[in-house]
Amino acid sequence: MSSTTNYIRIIERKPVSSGAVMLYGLPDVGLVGVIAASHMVSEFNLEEVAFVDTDMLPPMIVLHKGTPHTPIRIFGNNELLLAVSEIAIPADSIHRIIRSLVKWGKEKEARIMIPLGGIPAPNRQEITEPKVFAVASSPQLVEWLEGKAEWKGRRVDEPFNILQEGYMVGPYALVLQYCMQENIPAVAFLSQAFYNYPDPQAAAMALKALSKLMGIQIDVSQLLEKGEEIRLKARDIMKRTTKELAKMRKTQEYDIPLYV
């Protein structure tokens, strides 16, 4: 009888930067990572540096101006890397796959790996300006984020909503688990949004998050502008990002109150 071993390699395309900060755009709540990071990858102009190479994803590819690409890359330039999914990652391979991608950013000496996301608001559709919660991997980085202490020499000009109780569920959740794991410092921004409607607005909530954090400016006016444009394009990974949550029970995060 022959078996067969799933395989995850990571190949690099371009020469990689180390010590650069590691960003995740994975689909999620509101696909607010998703659209946050193609916002990112255009408006920095990263090119491709990295992809994912698995036989634990669906046989597919994505195109992009009439040539193929695998669903899950890496962009970057020398001072980012950006960690893209354009599919959604299901839900029996999302813990090799997310291990897999804190591992090579390890191994690239990412000096801080900061995921984007959403959490799921109730009332959403009578929030006028999503909060940004922060959740951080250590004890140390969420002192820096209320602004109590200092991070390698820096302090935060104003604090961030910390997410001090609660649930998280999904792709963040493990980027998380692994970095404290591996000692890796990870700040997550998650943005109150719809469950299951693409949200450029809480996209647009977390990239000013992630702005005011690293001290870059990232102009949001076209993601706020096409809004409309992006949640027709985003409806069909929606739904199966959707799907795939339901299978990690992501409703689990209503459980407790997340927010007050």
Given for the second form:
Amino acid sequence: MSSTTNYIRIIERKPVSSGAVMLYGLPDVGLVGVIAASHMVSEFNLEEVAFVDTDMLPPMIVLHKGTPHTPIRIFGNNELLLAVSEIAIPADSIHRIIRSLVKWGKEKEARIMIPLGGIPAPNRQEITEPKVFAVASSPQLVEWLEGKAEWKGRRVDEPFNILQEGYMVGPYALVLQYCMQENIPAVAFLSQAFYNYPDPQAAAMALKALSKLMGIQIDVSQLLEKGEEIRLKARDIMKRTTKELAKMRKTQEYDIPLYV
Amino acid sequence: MASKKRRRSLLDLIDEYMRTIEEEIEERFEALHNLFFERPSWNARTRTIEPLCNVLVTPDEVVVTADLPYAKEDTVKVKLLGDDVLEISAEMKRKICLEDFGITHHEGEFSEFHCRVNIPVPVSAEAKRVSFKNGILEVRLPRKRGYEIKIE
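Given the form predicted on its own, state the structure of the form predicted in complex with the partner chain.
Now the full complex is given, and it begins with the chain already shown.
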């Protein structure tokens, strides 16, 4: 794919409310974000409000109920926007795709961006209840999440586990980078997950963290009940996601950083 | 100063050129690989679904795992074929149709998981340990020991 001819644009299908909370459910370890996102879409009856049109993805559409859709779409209502991908985003176009999603969210004056995802846990099989770690885009937000300070007049009821040191690789790393660059508040919730098996339980834990932060009710019982069905359905996209993550050198997340 | 600048940009050009070649080779390899090895993750003729598997090699053992949602625990079978292929199979608690996923342009009904996994290093099959928890199979195969080299 040559870089000179690439284009990307976000086409809006419905009026998009400004000042919403923008969530991201993008393919990553355990497909945590995608599983959480698809649960949010059905739980909150979110409608497709926009989609990504680009030549940086393979030439494909996804059919749902007999009609075509592009694989990366934005769902929403008055309060929420949710960017979700039904395709493993190719490693060589991920920067531009994420950058344009974040920019679009900024234009829509999203008040905070919250990517939901997984953090690979080598011993996931032994973990009965996955822990969720938060990563924030600014020191003020970190203090807020730790329960040490207020942010916009609000305090968190219970402090979150903060991912203090380490590498982040993949779509959420870029959402956080561009949010930090553009001065958009962002908090990523990363749940301990299987690296390359779809992990509905991890998705439920990430949604619980989201519900705690936003003070909204998210019923995850359906998600847990349908766990086996989701795991079976998600095999193909998981397999392709694992391949793309390998190209992004995802295993660097296990590395210990040297602070220089 | 000027010559230094020029030299650097020449190196940049070579670097860029090499990278383009590398990318091209990578892309072609991937296309070839896809052409020969990509297939559906299900087989309507054998009524089987291929599960997601993973192989991890540590200094002591090879850990093979497989995600087997809907598998009946007492039907999970693990067999070593030859020295380096592990065959995993399991019956499913209920039949799964492609139609269950809304797919109507292909037909298929599946009742079993089946896959073969290549083991990359020599292992001793007799000492394998198998566990099945939350629908995930884990097979631990100790790596074969060679002989010790004495340090003088």
